[in-house]
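Presented below, as structure tokens, is a lone chain in the form predicted alone.
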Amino acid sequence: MGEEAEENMAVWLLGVKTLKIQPYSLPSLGPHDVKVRMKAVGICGSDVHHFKNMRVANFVVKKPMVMGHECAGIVEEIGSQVKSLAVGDRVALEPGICCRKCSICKNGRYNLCPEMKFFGSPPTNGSLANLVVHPANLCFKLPDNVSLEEGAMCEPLSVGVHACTRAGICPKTKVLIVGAGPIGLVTMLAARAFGAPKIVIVDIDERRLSFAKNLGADEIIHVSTDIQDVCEEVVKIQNAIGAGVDVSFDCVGFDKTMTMALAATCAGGKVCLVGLGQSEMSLPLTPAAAREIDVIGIFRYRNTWPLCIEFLRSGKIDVKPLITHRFSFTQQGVEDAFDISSQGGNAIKVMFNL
């Protein structure tokens, strides 16, 4: 009974820059559940624009919701059908909970599923909690040699990781990152992990570019948040990069970055859409369509946890020097957290320790 006794908090979202912690009543453990004892959660950028505006794109917030998503921690109680894990076992969590059973489901691409439950994006609650209840298909065991830190990074890592197999990386693709973000960043690693030889990375922030640099970039650029300068800039990539661009990732979205992309990469190319930062844009499609460049949208990720770990345990990504803040599980060390990461700044990936 000393269990039931423990009462499960979660940090909630009440309003426009509120945070509480709070209690948070689990759902009963299904057959095929587990229960997990969070240990580290990352926040991340759709985190802080759910603190800031109660919304991301069409996702909004109308009633009070337990944040966080990129989680990783330890079992405590297993379902009765569950095989593949047992109590106390080191797991790192795919948040997205799809249905199963519609046409994009059964076709495999699970990530586009209109029915998706995803932590901490409403209306579903998310894992910035003590515990939390979640399919054990969706726990991966990590290996020893794999933090629960670095576990939680198999998030963010994903991202990276689904926009190159998207886009076909191999160790023959010369690669633009626009955007030295967290997920620009995170990008590079699973680029270089797939075996692009020659990676660009450019940004209007010559801090981040320095922990690019720093983080194995070959080489990068400082550009301007103005779209007359882009032919310019084009011309120093393409320098820069000794030869075509193969492949150019826009971990942005504005109308500015993708024009860039879509100019610096060679004919016959393609473009990744990573970052959504703008609804809707104007392009210059045509001379792109002309040099048969392809545009390819991502989603957040696919059955990507097996290879991130793998990564990891390798040693052919190392994800510890993007967390760059550390904070405790209290409402003053969940104030400061959200508060640095919506700051921007020198904060790279700011993760809670449970």
Given for the second form:
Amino acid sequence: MGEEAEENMAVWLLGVKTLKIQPYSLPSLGPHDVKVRMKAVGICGSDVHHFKNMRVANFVVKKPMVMGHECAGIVEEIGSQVKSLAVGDRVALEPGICCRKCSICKNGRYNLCPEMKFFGSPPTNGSLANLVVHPANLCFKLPDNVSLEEGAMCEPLSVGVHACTRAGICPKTKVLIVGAGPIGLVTMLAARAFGAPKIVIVDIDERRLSFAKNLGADEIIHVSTDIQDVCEEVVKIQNAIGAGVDVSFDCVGFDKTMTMALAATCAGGKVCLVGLGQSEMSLPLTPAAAREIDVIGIFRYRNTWPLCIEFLRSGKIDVKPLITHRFSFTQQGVEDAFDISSQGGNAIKVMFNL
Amino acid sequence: MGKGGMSHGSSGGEEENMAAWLLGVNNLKIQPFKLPPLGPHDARIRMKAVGICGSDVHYLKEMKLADFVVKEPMVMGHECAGIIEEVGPEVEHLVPGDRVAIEPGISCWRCNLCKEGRYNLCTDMKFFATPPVHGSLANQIVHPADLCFKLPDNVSLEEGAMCEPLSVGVHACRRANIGPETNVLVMGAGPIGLVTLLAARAFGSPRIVIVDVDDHRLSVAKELGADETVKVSTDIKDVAAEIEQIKKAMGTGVDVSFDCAGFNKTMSTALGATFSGGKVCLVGMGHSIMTVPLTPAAVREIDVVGIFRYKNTWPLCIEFLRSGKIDVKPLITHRYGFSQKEVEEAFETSAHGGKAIKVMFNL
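Moving from the form predicted alone to the form predicted together with the partner chain:
After this comes the whole thing, all chains and molecules, with the earlier chain placed first.
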């Protein structure tokens, strides 16, 4: 206890490809807040994008910012009104603080709140630090059999869980997943946990496909980056799935992947756009609309931590294989971690242990 | 009369049944149309009112529409209403003399889509005037009785024929969940935009903004009850400015947009103008490949809802017309009789667009 004894350090993004571990002064603890000692923090594609570009879409990094948002840790101190948590509790953190006052929040779709303050999304500092202060209601206690690393994995897993919820995945829905990167894989794990009877996953990278097979994909199909190959690949997908694709998840987000997803999905089905690849897309939207295929938009998640934790507790989902690389919280460790993560390939989830 | 009876004075044998046939590009001819025999669950109907749709005009000009190709002569027309002449022995709910509106498409009723109620998506759908199925611009047709819906006394046969385009609007409003809390944007004030406007109002939408490039169509929309109209251009560079105008006209956020035109510009505008968490329904079929800012819309969890024809809409349309909640009569702008010359003129008028909204045949 006592911040005077220890200086809180964090990983700051100072400029393009410039990360530095520096002091990070915490805000004071509000009555509904907790102070959490970070133990496991993962890196996401968006972190890498900020690292390389100092921006993601309309979010621009204008001043130094602490990185990281996929995290779990141990409660060190609780605010005066906090009843749900105690010092020593192991918790997974939901990054985004919404306003709780606008009509969007009050209607339960708080992930869309325009005043959202989200770890590692400028200008909000992230959680790749020794300690953070965060609202207690966004810290979820981990059962004894769920590790802190699994706790940190709740964040990417939440994207898959939210997508499956919006898409209505159940024991009747046969699923196509386009892209076997981290998001495609958590979506696959979530779809299985929601009961999907058959899951076909496609990717351009053979290593990622065999990884997906080991994680439980029913069928894997290698596809190209050439949009001319769509027709042929759709036939392969339909043969692999047997009775027709009810829901497709585009976890990549390019013209080709969306075109493939739209064409492969059965009449009356859904295509979820999860991956944020291109801004403007050229797609055969009308033929899809004429088969009443709905395109479902996915942005982050809402109310997913309890379900993710339950899936991990029961073993219905095992995220541990996704953690492929681990690094320590040192300047060198941080630089290596971002390097490996940005290379993709064999690296699925890169995790910091603090 | 009674079950399975034939109405007095007309039998399939005495009168030669004539229909308007599409023989080639811009080539329509009134010729004999031999009716199939009456099945036990069928009805024979004398056509009284038949409307022309944009798809009819498209077939006339191109002999095809998307993947549907007119390979042999085909009877035109699918928006229709008439009077029952004869019913098959198993038909219980209709008798000769009944005035009915007709739902065009015969689905298979056996596949999974049909059994789940999404029969509009049936891959074996036989739809009037979608090749190779003959349409209903004829003196008489034979059709399943369960697709013939009795009209109340205060609903005319022309209004009965209007149930077909109105069904598109009603189906779109259902899929989009229109209600007293949904503020609606309609892109395009042509016949489909207008029936969507009428349906949205009937479903309870509190505020409806409609946009078009044509001043006249906007004034028709205003008379039909649009809260605000916004004139827009065909230049995609104007999208950002028009989105601002639309938001201002709406006052509050747009919950649901209906793109009843179906072009890059209209979809891009709809996607940009819709509030987070809202829906954009793609109703109009303009272009096959569309280039739109889909990702910025997806990150606001805007869903794109596909619309194809309709399902289970006739009873609701008829009720809306009976109660007066919807008045489709102003949409019928031109009327023609069933002669060679008038058929040609009618299609000409419809193809011209502009002041012509719905062109109707009276037989």
